[in-house]
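Below sits a lone chain in structure tokens, taken as the form predicted alone.
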Amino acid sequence: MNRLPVEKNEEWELTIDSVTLEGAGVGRVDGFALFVPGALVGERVRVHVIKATASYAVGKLLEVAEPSPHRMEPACPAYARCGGCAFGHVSYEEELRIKERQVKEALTRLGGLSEVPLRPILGMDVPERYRNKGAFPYGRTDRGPAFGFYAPRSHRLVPVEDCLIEQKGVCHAVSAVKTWAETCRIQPYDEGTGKGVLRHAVARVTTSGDLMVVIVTRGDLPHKKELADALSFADSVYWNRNDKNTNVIFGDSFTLLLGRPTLRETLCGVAFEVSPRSFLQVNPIQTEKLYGAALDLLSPQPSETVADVYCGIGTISLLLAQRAGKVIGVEVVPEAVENARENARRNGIPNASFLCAPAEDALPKLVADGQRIDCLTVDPPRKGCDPQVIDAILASGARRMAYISCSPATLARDVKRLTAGGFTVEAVQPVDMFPRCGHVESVVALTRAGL
């Protein structure tokens, strides 16, 4: 057997050429790659190897013999042993200099572009205490039963009592029901023998203040006067009850405990109706900016007519509408759709419908259908557009488009098959909706030539 370039349990010094979105800096020994979780570009380091493939190779940050200017100390104490975040012993300028770099060399990489039209990255003034929800897991920690989240790449559960990217009010919420659950003694529920009582906290907060929670239980929920007593500052108060095996957060039963069924939110002076699986961005600022970009870069017109895939709650559906002839909504959950159609009622914008199907069933119908669209949108999730979903944008009469991104390996995949189907990127906007996290979000303008 040919020994590997790099073996587990070895010890090296190398020089850091490059970073991953998940905070990873890359080093190599005679070519071969080194990832080193916590390193920085330009930085000189010495590294215990814990994992080594034929392709790549794991390392644990021992010692920064010469760190990088832009290395600082992490706010969060849990940073260290907490998965969420990848970028806390980062400058914030760096770390979208990092992002911005992922974009562009995905989409050169992957996307086979020889050319990027790259704008510059939109970032936040504050990058911190921007996230309006956040799902903490209920589980036994050295320390007791804990909220918190999970350690890179298990589930361990790391105790926190205070993200520093969630809102106060998100934070507040969990402490709230953990004191509930300490003082009723409800038992965590625990993956591996599936029983105990409480999975998750669920908390959401509006522009305005307003608060939802959701109680998720696997079985009934005990001590729900006590739960409605220490949860009475919220606007509304949800029990889910999830029976299954699952990561999955939610199961599909909702029962409301206290207050209003939905809660309001308003983006780029649109209001929109809120339930608890309404899919919303969790960065509000970020997000005007970012729905800014696609409207911007799409300009559509009052007499074209515009399809929104993947459309949630309407969010973009409805900004559309303010400016094109017609919009048609496409989006696989039903609560959302009930919502998107409510949203459009509430704010009197009749010129947008909503269907409730897989986008890829109905794109491809829209377009069988002989249905016009002159210009689309797409928000697709993490893994993307389905096959099916390209091949129909392909096929219809479509000559502009903006895709919405949180990926940019899959944005690059993509917008790959579209250039070969005609279509040539315009300009590419990244934008920041998850600072100090591994994320980065991206608006590709596309347009093609008359068919």
The other form holds:
Amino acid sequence: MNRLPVEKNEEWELTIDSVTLEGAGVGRVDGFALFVPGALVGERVRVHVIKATASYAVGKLLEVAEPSPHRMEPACPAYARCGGCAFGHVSYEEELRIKERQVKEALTRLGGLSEVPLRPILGMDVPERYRNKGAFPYGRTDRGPAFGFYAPRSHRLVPVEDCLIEQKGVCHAVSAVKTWAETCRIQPYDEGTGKGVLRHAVARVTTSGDLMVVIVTRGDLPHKKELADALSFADSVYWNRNDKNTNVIFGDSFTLLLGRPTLRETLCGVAFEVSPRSFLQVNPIQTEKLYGAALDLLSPQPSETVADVYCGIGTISLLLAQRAGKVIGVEVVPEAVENARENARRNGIPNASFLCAPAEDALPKLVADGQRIDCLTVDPPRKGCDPQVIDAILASGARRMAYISCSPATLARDVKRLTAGGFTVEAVQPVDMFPRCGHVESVVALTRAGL
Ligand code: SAH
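Since the one above is the form predicted alone, can you give the form predicted in complex with S-adenosyl-L-homocysteine too?
And the full complex, kicking off with our chain again.
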């Protein structure tokens, strides 16, 4: 067998040239790429190679001989084991630069753009305690059962009592569930054996401080009365039963144990009801900036019909409806569509309607049926738009669109298809929805000339 340029278990010293969106430094050994999680640009580092393939290797950081001026002491004691905060060791200014660069690079390399009309990334003033939702698995650890997060690429639970990117209300709720579980001796669910009971505590808070908690169990929920007492301060408590051996958090059945069926969150002046299964952006402060940017870039007019594809509970749809003639939202999760319709009704917005269907079926059908679409927004999950959605956009009469994306790679892939179909990228606005974490959101405004 041929020797690889870098072999497993070797030690190397190298200088880091760039950083990936996942927070890994990248350096070269005789031109061969070595990824070093936690290393920063310009740093001279010593690494132990833990994985080597024919095209790249991964090294564990042993020592930073020459630290970057942007390196900082992680604020979280669980940083090194948890892996949730890819940029916990970097100044926030540098993190924003890395993210901005990643969006630009993806659009150049994968999106085929020669010029990227990039606007400066919109960051947070205080990049902490922003998350309004946390889903904490419960499991065994060296120190007994605990809530926490899984270590990177593993199902080894790292206990985390107080996550510094979660709002306090989320951590407080999870800690109340822990006290209940300990007092009532509820067994943690074990993925390996499929035995045990308590799988997850999911908590969501609104800007005004209202709280929803969902307890996920395998089998029946024991000690319901004690749970209701432990969470009496919550505004809504659900039990979700999930008997399947799966990574998906929620099972099919939600039972309301306490309080109201939905939470109400106000974004950009509009109040939205949210069910436990419905998607809501996790960073409320940045969400208003993101929606504001999308609306300004798209600039819907009173005479226009606008489609909002992947609309969730109708957040963007209802904001669009305040400016446009008519809005059609498309969303696959039935509970979210119910929320969207109810949200339109409660806010007295008559010109928004919603279709509950996969976008890849609904949009092609709307276009084939001759539905007028002057402009549109798409906000797909990480995997981006299905090719049928892109084809339907190209076949529609839309001349402007705002593509909102949480994945620069799939965004770039789809932008390439859209530009090949006649669209031009007018502006790219990155928004840091996930400070400290290896994700970045962007809005891309595209237009095309008359058809
Ligand atoms: N624009 C909304 C939701 C964005 S998240 C907001 O800002 O709140 C993406 C949404 O796409 C989720 O609500 C998800 O349920 C939905 N979704 C996922 N796959 C879909 C598909 N194939 N067709 C339609 N909607 C889908």
